[in-house]
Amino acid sequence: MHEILLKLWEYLSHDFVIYALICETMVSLCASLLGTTLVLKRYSFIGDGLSHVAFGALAVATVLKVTSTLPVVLPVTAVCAILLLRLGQNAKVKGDAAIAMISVTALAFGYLLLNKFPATANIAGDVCSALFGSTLILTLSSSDVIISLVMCALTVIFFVVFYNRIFSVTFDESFAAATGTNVKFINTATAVIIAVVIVLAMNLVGSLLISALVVFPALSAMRLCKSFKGVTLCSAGIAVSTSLTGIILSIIIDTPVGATVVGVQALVFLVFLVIGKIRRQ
């Protein structure tokens, strides 16, 4: 158990693992809160899609050789955002299959320019960190930290300030435009917020692993949790406490960062099924 604790006592010493904490607290908070309604409006797939898009488009910016990837990826991820949301209210496209075409077409495209146009020797690595996020923690930077304190903080005061209008457009987009609320705004604004904390959280945990940000906490909450509000505040308290703690656990047991969250996740679930039916018995 000492070695444990000095070892972890060591790696809290570097700046690198200090961002990676916040970073990911701000993330997993954002992803929570939009997760509850994106899983209630059957579109939690989402996170998936986006991040295969995200993906493909920092393939562009890698084989174009941009100094920086966010002014690249941030903006396609955002519009592709709106475009599945948009896709998914026409007849002819539904939701499930926008997402699933325009995902899988960014991701083959993105790793065709990178096996086509190498960055570096080790491809295979390149691909590897991208998609699970092995090795982009280690690049985490104070502006990395600025960026998703600033994200969180405006994901909050939108979700405090329309929270009225998010329950109405979540259950009822008609009655809710009926009753004069903004709905086009509110799922575009939407759109472009989980965006951003998607092409944030593929630092952490890669392209392929983000969806669970977005789905566990919210599944997880919903197995004790019957109100919207309950549901969201319990949400985002398992987000955070998940993340933080398949981080911690990472650096004890050696493995990588966002398989563990992940994996953290997903037994956090395990236990609130078990719990929420042993309460409905």
Given for the second form:
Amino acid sequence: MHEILLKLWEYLSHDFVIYALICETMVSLCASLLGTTLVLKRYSFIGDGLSHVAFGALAVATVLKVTSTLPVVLPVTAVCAILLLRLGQNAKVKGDAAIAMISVTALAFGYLLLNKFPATANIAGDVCSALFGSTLILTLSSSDVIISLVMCALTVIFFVVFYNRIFSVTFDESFAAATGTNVKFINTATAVIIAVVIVLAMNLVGSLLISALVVFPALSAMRLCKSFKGVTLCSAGIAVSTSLTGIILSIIIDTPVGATVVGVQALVFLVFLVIGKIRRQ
Amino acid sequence: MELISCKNLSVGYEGRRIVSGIDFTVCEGDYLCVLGPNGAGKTTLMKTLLSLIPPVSGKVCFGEGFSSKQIGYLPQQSLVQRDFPASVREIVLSGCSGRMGFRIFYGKEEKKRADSAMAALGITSLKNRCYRELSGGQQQRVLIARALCATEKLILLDEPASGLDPRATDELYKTLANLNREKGTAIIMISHDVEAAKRYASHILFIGDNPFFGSASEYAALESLTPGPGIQTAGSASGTHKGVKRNA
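Now that you have shown the form predicted on its own, what about the form predicted in complex with the partner chain?
Okay, now the whole complex, with that chain kicking things off.
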């Protein structure tokens, strides 16, 4: 026990670890805020699809040897997010099929590029960390941390300012549009923000595991809460506590950060599921 | 006062017309039932009235000081809504979201509106209940209360009785008739229920092969003379509709 605490203390004494911890918790919080809307609108898979797009963009940025990848990856993912939401409405290619199509194409393209034009000697390692997240949170660069924190703050502000409109649009888009809410703006803004959150979250959990950050907190909260406000607050709480627990746990037992956080979230979901079942009886 | 009037209106999607030659007016305090077979374009007409889609040709004219944003809308229920985790109060309040302007949160006025709308529909006691745990009839009341939050002038309902049992349907019709009588709220309702339309509505609009618009009593009179527009009685199964067309 003493050894574990010592190890934890050693890690936490670096400013940088603290920053990373704060920033990853914020990203997880943002993912959960938007997750509630996405899950309720049956768009859970958008997170997954977009993260694959982000992987493709990341591969391009790596091959081009761009020093900071965010300015390349962010706009590409945001544009795809808007496209996917539009496709979902037009229904010529159904939403889920469009997501599947775009995401596998991006994934294949990215892997192909990385293999053909390797930026480093360790391709397998690069791909693995892009897919499953860094093994250590220390790999974040300081500019990444600052960008993440600013983006997260903007997301939270957006969510609070438009909370009532987001609710209205999520519950009933045509009613909201008919009574004068700017549905297009809310939908586009949500798409852009979810893209931002996903790109940021790639550092933490990698592109394959991002959906968990989006759907698990919302789904867990929905087992117990009966109001939208309750679900939102509860899922935010779950997101913050599970990502803190997951990161600290990963330091203690030497496991990959992303997989540990997702594992903790899955466990919390199970607990909420059982409590929900018991309560209903 | 006239709220909405349509002259020779054609509606459809992306320039493809589904139904044309629609003529009708809705005045304050009217109760209009829109009847017609499936696929005749009833829901498309609703969306056009709400300015969600543009008319293919013709024009929807709104009365002075009235706009499509002042129509309280009750869509056909979607799957998303049936298991939505939200309290009744939250949903009713969301009817006010269009009137917030640049404000962030609901103010006292909106909360008062929501409270009085819930009182009008007798759902005040359900205020903190979760929407997904309510019965179909109760859910419809919540949605009507939400529509009342948006407006008290005109409510548009798209097959509100679908999925309700006969008793709940009956109660719903009575509630709507009360709103119409006591608050003077004009109602436009898409429906398949010809009997209820004749009993409660003041006007009837039939969309289909033999379009009709007139008062409910005219419709009933016409129907007793001929197998009226859209009435699927055993006698009219042969399909010998007379070309009755009236534009009142």
